[in-house]
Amino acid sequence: MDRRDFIRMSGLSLTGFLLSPWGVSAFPKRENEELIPFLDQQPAKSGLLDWSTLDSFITPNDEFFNVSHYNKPVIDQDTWQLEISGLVDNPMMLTIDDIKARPKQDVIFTLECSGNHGFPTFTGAIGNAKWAGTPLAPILKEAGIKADGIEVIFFGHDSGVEKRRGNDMPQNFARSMSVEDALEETNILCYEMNGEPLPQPNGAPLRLIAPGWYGIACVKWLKRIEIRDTRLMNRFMGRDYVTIREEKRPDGESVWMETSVGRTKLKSLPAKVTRIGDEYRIYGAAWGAPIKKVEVRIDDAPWQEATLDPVEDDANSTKWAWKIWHLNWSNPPKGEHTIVSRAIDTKGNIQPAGDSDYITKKRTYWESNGQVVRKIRIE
């Protein structure tokens, strides 16, 4: 994965309470608790979250991991405009004060990079912020969209050159979604991060905000957006960011499926484990759609309910994002366990396990939401 360009460290590192002017809880510390290392931690990586620190619900700005596909574009937000063209009836062209001047909307929402769990050792491609910007459904019906348009295609500033077939061909980046999923009301043109202009290494002067959706879907540095007849099969919808799967048919066929990757997975993850005394707790994670409840299973014992940290603020506003968790573990017997959470959604899907048919004959690293089983030791 040297192709890309992770930078700032993802780490979160606020204490206690987190302060805020909209008021959320933090993460559920006690106060003098000791860390327990899992005997299968991996040193953290640079710019990415150490999980072992995990003890903030909101992740700060300069803490939040970033991707770059191509270049890292330094735009002049006075001269910049947002070009909307196509299959539209209106072709607009909008500055960074035009957008502002729309009706304002926020959201909490987990950003995941889709290969985040693809290998046993990249896990920190993750944050917690707070978005805010202008809904881009609105903007979209203003345009027009012609009967015939069935894709928007989001075009940002960031550009590289692909070879295909032995041309040189010069391009944007560039991720599409169809019409319906475009105009979903939960999508927002951002300026805003964490209630402050939003940061140029995560897409400043606008981005895409694309709740339920894995980071590669929201686009950074918008420059276009365009509605299109066809759909896009450029690198990053056809050849890359594509997930492989075998699928087994009743009579015994194999049936190879490549799906383009887009909403996120239910997932959820135990991120460490401390003690006071013979007090111990496991703390986690679960994320990637509306949670209802997570449960922890402790070696071979059955599953436990764990406790969702409450969060103080409205529920729609923090329906993407992750449910901090933790569950009390008094006086475990001394020696190696095995600890492993999954995750169940308000429709009732449950997080699948790691050794499920639906994990194993995934052939990529992409999407990957198995149950993530811990190891650690009880002196």
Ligand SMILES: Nc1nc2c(c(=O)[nH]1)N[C@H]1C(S)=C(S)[C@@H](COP(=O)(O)O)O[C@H]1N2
Second form
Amino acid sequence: MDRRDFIRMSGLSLTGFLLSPWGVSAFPKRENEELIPFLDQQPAKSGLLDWSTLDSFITPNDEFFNVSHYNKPVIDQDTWQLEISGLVDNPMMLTIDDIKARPKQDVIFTLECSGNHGFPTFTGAIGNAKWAGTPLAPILKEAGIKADGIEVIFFGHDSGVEKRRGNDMPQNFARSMSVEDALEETNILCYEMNGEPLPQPNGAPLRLIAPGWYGIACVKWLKRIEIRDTRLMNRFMGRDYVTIREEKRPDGESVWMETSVGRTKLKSLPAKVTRIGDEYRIYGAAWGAPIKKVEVRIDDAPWQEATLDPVEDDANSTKWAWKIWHLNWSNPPKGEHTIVSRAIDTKGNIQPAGDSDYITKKRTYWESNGQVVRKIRIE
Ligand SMILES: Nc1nc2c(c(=O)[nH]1)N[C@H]1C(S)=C(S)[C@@H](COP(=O)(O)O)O[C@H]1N2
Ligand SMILES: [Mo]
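And the form predicted in complex with this ligand, for comparison with the form predicted on its own?
So here's everything in the complex, that chain up top.
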């Protein structure tokens, strides 16, 4: 039974595809399908996404991963205020009611930790949620960034002691963006996740959601937004979350690059394989850039184009969300097989192979967007 049969049988949709509760994307699941575990399947780690059971476009709040580097502050919403200060004409203090009274904007955005796939056991630091809040740009414009302001620093309430050059420095978590990047109209100050109040581990009462950026940019438990005239080079901008890569120039010269982790990179993976009788199906996801197509290679066969799960006409609402895909695999021969996927973006860029120079000459674990190879045995 294919998807269309299922839709007909369930009588849920006349529009050609099954709408999720979010109305934007279904998941191409079939009834009564049996999961065939990958041979290299790691036991699901608690707190991380379990790809082998992926069956929903939206990641429920209680299954969403959490990453934090210091403490996880519990904040009293009633006394909390957001400070907007530094090189601005009109410094501001905003209560949560002030923020909720402002225009509301939501976005379905796949948040991935840039360390995801940096280690064999760290592969589920990703989730897709509908985030809602108020746009950041109008607030920055009301505050009036002065002409010499170039840097927007987002401080969290969480803090730790950083040791540098003989100093013990208690510091709040902080990440920054250029003024130009911070003013992008997609950025929101977020207080709602999947229709519920933003959960405490995800940054309540308020966090930045920066669609198109790795998780590290999306500062939780916001305390202060400060405009300055110099670049921030703290731990999270200039030490950790710095990718070291050896690159070769056309003349063969080696150039070692150190770059701050920022915007997401094109990525995909095969998430799980199921079967109904001899009708096998490979499911996966692709994200990190506007996806044009996903291709799958089984063993040494040519790349085959996977089917992207249809989304509503208003592609804008899912522009920043992962694309769920599947490939039917009928009557696979018995024995061991490898399955690998590669995403291709609308500019024609191809997700790099795991053994490409781009990936192997990267010496740090962040931004690991190489192709993911899975192994499976068909009995
Ligand atoms: N204040 C603060 N914000 C933070 C962090 C943090 O440690 N402190 N961790 C960042 C990292 S590395 C990631 S991957 C995301 C994780 O968001 P989540 O916990 O909602 O999944 O939050 C980011 N925002
Ligand atoms: Mo992260």
